[in-house]
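So this first bit is one chain, no partners, the form predicted on its own, shown in C-alpha cells.
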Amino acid sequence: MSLLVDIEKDYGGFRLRARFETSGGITGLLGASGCGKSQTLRCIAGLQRPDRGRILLDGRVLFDSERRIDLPAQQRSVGYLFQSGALFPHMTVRNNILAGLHAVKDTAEKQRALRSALELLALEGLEDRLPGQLSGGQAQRAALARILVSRPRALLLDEPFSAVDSHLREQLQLDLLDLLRTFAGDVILVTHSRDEAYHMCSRIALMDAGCILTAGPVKQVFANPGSSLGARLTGCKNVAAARKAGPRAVLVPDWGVTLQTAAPVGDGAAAVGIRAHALRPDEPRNRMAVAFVGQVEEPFAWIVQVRTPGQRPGTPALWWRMAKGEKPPHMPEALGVAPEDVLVFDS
C-alpha cells in the first residue's frame, strides 16, 4: 500500500506545499495549529482542490492537474475521520453505520458488516443509542466503524484525540492502535503532540507554514529532525545559533561555550539543539558550569533552569530535565552532554 502526495494550493494569505509518500502503516503529520496539517487531508480526500501537483493511492490517480484528473471525495476509497467525529446527531449508532453501508444493496450483506463492526469495536449494546448518549470513545469508535465498513483503502485520521478528555487519551490511543492492526491500508494520522506521533506512527512528516520541513521513520526524525524548527516540534528545548569552530565543534555565541559533536559539522552549520534530558551531571564530556534559576515540578519528572557563566543576557535559560527520583539533593556546579546527543543544524 502506498499514498503519494505532492501538491500546491494558495489559500490567499497562506501557501500550502505538502510533498510526501507513505509505505503502509501510520504516518504522523506533526505541527503546530494552521500549518497546514488539516488542509492536507481535505485536499487528499478530495474535499479541496489543489492548484497543482497529484495524489496517487496504490498507483491509482486521485488527483493530477496536468492530465486534470479529479475524482470526486466518493469515489476516492478514502475515510476521513474528523476531530468531532461527525455522526448524525438524530440517528443512533446503528443508524451511523448503516449510512457508510449506503453502496451496499443486499440487506443481508448489510447486516453482517454491521454486526460485524459493531463487534469489532466493541459497541455491542450501545446500537440504538444517540450521539449524544455516547462517550468520547464511544463515539470515536462509532464514528470509525462507518467509515470501515465502507472498506477504505486510506484513512485520514484528523486530531481524533483533541476532545477526549487526557485521563482518557492514552487508553483510546492504544486502543486505536490495536484497532488499526487489522487495517490494511495507509493511515494518516494528523496531530500537534508530539508524543503521540512518537508512540502511535511508523512514519512522520514534520510540516510548518504549509511544508513538509522532514520526513523519515520516527525515532530516525526524532533522533535528527534536519532544522532547528524540526528540533522545536520534536520537542527539544534547548537550541541556539552556532558556527562551526572545528572538524568536530560548534561555538554557541548565546550560551557562551563550544560543544564538541561526534558527527562531522559541515561550513553551513548556523545551530545548534540540546534536548533537555540529555544534559547530565555525570557526563564527562562537553561540561559547563552552570547556575540554578528556577525549577518547575511535573507528575513524573522535574524541569530545573540553569544558565551558563557566559551566557549573554536576555537569552532563554537551559531546560533540564530528570526524572523525580533522579533529583540530586544539591544542585550541580556542572552539566556534560555527550557529543552525540549534541544535535547541529545547517543554515
The other form holds:
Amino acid sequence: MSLLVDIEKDYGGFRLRARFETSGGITGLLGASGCGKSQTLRCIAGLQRPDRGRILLDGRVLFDSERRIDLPAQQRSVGYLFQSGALFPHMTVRNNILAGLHAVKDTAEKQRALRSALELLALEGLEDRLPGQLSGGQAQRAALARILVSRPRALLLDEPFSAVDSHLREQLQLDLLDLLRTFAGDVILVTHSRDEAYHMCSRIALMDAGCILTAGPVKQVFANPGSSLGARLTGCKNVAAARKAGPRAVLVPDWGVTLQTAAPVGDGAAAVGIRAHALRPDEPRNRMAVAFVGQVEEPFAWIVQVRTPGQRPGTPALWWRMAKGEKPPHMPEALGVAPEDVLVFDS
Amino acid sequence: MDWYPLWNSLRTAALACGAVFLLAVPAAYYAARLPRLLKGALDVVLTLPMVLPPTVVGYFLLMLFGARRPLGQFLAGFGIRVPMTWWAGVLAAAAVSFPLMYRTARGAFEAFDEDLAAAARTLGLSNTWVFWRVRMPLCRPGILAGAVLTFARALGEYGATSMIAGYTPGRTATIATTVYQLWRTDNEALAFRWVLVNLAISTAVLLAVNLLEQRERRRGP
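Could the form predicted in complex with the partner chain be given as well, to go with the form predicted on its own?
Shown next: the complete complex, the earlier chain at its head.
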C-alpha cells in the first residue's frame, strides 16, 4: 500500500513538478483551480505522459522515464473517478458496471460481483436507468461501483463531489468515507475545498502552481501549513508579511502591530497568519485595537471585518469569525490572539 | 416517361454517398485530433468544394480527368475514359458533397467527451472496445445525419455533373440535368413531372434527417 510520485511535465507556460508519497489511507491533494492537481492524477492513471520522473504503485513501476517504462492506462490497475462520473451515457447502470467487469469471464461470478456492487453503493432498483436519469450523487456512486468491480489497487478521485448538490454532498461524503475505509489500496482525493479535504483525508498535500508546498497528516498541516500560500489554501484569512522583532515576537508592518509567538521565531520569518476564529474579544494576550468595517452573516456564524488603527491603507481588512451565539452585543474595542495561534512562516 | 434519369440519379447518389462515407468519416476522425493549425488548414481544403460554385469544382475535375490531362492520359492507358460517363457523375457528386459528410462527422467526433474514453481505459477496456462500444454509438446519430445530407446533396448535384458528365439521354442523364434539358427544349409538362419526383425524394430524405435527430435527442447525453 504505497504510491510514490515524482514527476515533471511542461504544459507550455505551466510546469508540473509533483513529488509526494502515500502509504495507505486517503490522501488529499488540495489546491486552487489550475494548480495541477488533476494533471497529477492523469499522469498517475496513465492518461497523460510526464516528461520525466517515475511513478511506483506498491513497488510496481507504472512509469519510469529513465528505464523507458510507461504502462498503458489499461494495465495500471488505477481507478479514476471523474468529476462528471464519466458513465457511458447510452448504457444502463447495469451495463456500465458490467463494463468494469469485462475481465471476469465466468457469468455467475460476474452477476455476483454486479449484485454486491449494487448493494454496496445502494444502487438497487436503479440498475436499468440510464445515467441521464440519475441524480448527481447516484451517478457518482454508480461510477464508483464500476471502478470498484474492476478491482483497482489505487483510487484517484478527481473532485468527485463538485457536480453534486450541496445539501447532498455531505451525506455522499460520509457514505464514501465508510466505503473508502474498507478499501485496501491508496486513495487520492483531489479537491479545492479545504472542508472536503479535512472531512475525508488522513493526510493532505498542498499544491500551488504545479508544486507540492507541503504534505503531512491533515491535522498537522492545518495547524502548521508551512507557508503563507499554504495558510491561505487551508483557509487562513489573515495573512501578512512580517519580520522577526524578538526571540518570540514578530512585527507585522501591514497591521502596525507586534505579536508575541509561542514558538521561537527564526531569522528567516517572512509572513504571519492568524485564522479568523483565533481572534477573540476575551483574549488578554496580543491585544490590538480594532475598528469595525463590515460584517457577513453565515448560517451559523458571523464574520466581522475590522481594521487596526495602524493598518496600512490598501491592505485587506482582518477577518474575525465567531459562532452565532458568541457575538457580543457591542463591538469590542480590541481583539486578542493567543501566541500559539500566531503562525509564522518563512515564505 | 423514360425512368432512366431516376435510376441513374439514385445510383449516382448512393455510390457517391457510400464513397464519401468511407473517405470522409476516417478523415473527420483523424482531423478531430490534429493540432489546431493543421486542422484549420485541412479544414479549408476539405470544405472548399462546399463553398465553391459547383461549376468550378467541375472545372477542377476536368483539369484532372480531362483526356489531355496527365491523370486522364494515365487512366486512358488502361482504357478508362472518365468524362461524359455516368460514373463521372458519381465523381462530381462525391466531390461536391464530401464536405457535408466531413463536417458533420467531425462535429460529432469533436462533441464526444474524451473523459468517457479515458474512464474506459482506466477500467482496463481496450481502445478497440472503446471505439466500437462507446465512441461509435455516441457519434452514430451525427454521422448518419451527415450521410443522409450527403445523399441529398449528391442527388441534387447539377453544376459539376453537367460539366464532367454532360447530358446524354439514357447514359448520363440525371433528374437534375433532365429537368434543365426539358425546360430548355420547351417540354414544360414533362419537366414538371420530374420536378415532382425530385420533390418527393428530397422530402423523404429530409424527413429521415429529422427522425434521426429526434432519436438522438431522445437518447440524450
